[in-house]
Amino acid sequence: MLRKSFESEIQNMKNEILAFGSMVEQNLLESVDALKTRDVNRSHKVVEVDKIINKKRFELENEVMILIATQQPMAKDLRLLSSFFEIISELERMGDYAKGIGVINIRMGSEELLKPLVDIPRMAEKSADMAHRALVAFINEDVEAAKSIPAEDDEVDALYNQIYRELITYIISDPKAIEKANWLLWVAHNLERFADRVINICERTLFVVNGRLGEIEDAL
């Protein structure tokens, strides 16, 4: 009977990091688009969610830490308790590049983007997708998932790389676009970052099953 409340309270707790993955998810695009449609109010709106984030992290901790206390976990129960809260924090930091996303749109103020954005709002996506799939990976506890995943930030770091490209001509061709140019790498560094993030959820899913934690490559 008290392993059967402890399974439902950790499928509880799946689903509460599932759903607080979605609220970071759902941010970063959200950011991406104000940026795009150049909506202050709605960045002021990204802003204010990181707020609801960050309380949301301290939470899950909190009701982790309850888990620990009371429960006594052992072996594969310990390494998935102290998993929750790796990736809890890995979402919040997440959330912290779609926050820096909406400052940024915050400060450019009246000014026009140096360009219309294509790859910046597909490194969003892409980023954002990946996400989802790594924490439903870590939810089911799906090894090859979690494996296949990383592979895909190649992809992002692709579109960072040529948005980086793009920005040094615009500069070249006109020195005085550099801070706008740097605004818009700046929003292409923190996208880069977040998917960055992605493969360290990706590493404890092969933590909690196999009890390996180092570079996801290693266990390849």
Second form
Amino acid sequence: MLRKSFESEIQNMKNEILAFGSMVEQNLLESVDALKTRDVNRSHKVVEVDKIINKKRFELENEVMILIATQQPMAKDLRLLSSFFEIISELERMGDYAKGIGVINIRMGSEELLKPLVDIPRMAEKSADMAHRALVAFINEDVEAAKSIPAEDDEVDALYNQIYRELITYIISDPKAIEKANWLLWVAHNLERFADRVINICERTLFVVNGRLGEIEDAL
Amino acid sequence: MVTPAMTDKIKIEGFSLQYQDGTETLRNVNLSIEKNAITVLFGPAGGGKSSLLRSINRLNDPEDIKQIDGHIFLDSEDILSPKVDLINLRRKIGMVFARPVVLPLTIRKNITYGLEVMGEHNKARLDDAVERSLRQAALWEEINHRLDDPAVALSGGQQQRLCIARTLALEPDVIMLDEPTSGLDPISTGKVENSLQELKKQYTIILVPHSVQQAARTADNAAFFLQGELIEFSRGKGIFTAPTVKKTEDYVTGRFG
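Could you drop in the structure for the form predicted in complex with the partner chain? We only have the form predicted alone so far.
Complete assembly follows, chain above in first position.
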């Protein structure tokens, strides 16, 4: 009976983390779309949503703490609950990158984009999709899926390098473009960091299932 | 399963035990008990933990035993050998039980009784033993002003620590405790657990805990017993965070037991 209620509480917690992750993914996509359309109002909303994400993070942490205190988990339960902590704080930091992109768009004010955005939205879509699938893999304890996602980070890195080279070309040909190029470099950098953190979520899935705590590259 | 180490105090090799009525048995147990560490034996009731403790202290009545195999070495001496001097063995391996059994004497006499039986009558040495063992059992500060009160007047937690002190007075090598805090409140339990952490610096401790949480809190090494078998042994607390055997996982996460 006790075990049954604990399991349903764990399931609730997983659902809440998935929903929390969706907030973060959506806010990232929104931050890039607002930039693409130069819609500063939408970026202000992105910043507001990030405040909600920050608050939600503490609420979720508190729920995990209560579960630990009341259930005194062991073995896999313990690994799962401690991974909740890790993933909740990863997601909160990933949310900060969306906010960062929102702030860049706000700072740009009425300036036009250096160039129409093509690769940056692709990077955002790829990163958000990776984050989503990493969370689903975590919740389903799907080791194979968790192991396959980190390799996709190479695609994000390739896009980042491509954007970097392109923006450097702009700067070389027109030093007045430095500031505008720099804004976009920061956006791309935020997206690259966002995708990097997805790997940490995948590592936790392996830890929960196998009890193996370590870098995912060593397990591939 | 067992990694031999230089620091092992007790080595159990291929130990099997069967009672006449066939109720509780141990099957081919191999286990090393590390010196100056707390080894916990845990698992559901009827798993053989207490039988193993009793075997280590040779407390089983030979008439109850149908068959016994294997070896239990204390240092290098096989304690199952018929030549073993049981009085001497039980002096080296002290035992504390779930319910504190104080003698109907004063606090002081409870501790000096065993020493006097062994021929110690020097008052200064007896007083030393009283203070030393009460300090080791984390009881001295609480009761040093009332050593001549009857021991039964102590609280349950104090009585249990008095039993530990009484065991310590004989200066054993090994202390075995069978659910020593099962009848105690959390504060007394904490005091007993704290004193075990101090005691392991000098003694080798084998503890049958009353809960998985106590096992996890106190263990330096842990052995999980189920239905007479040693299912999993870990040096360190790994068995509580990442057990390797499914039966252990099921037990520590509360799926049965």
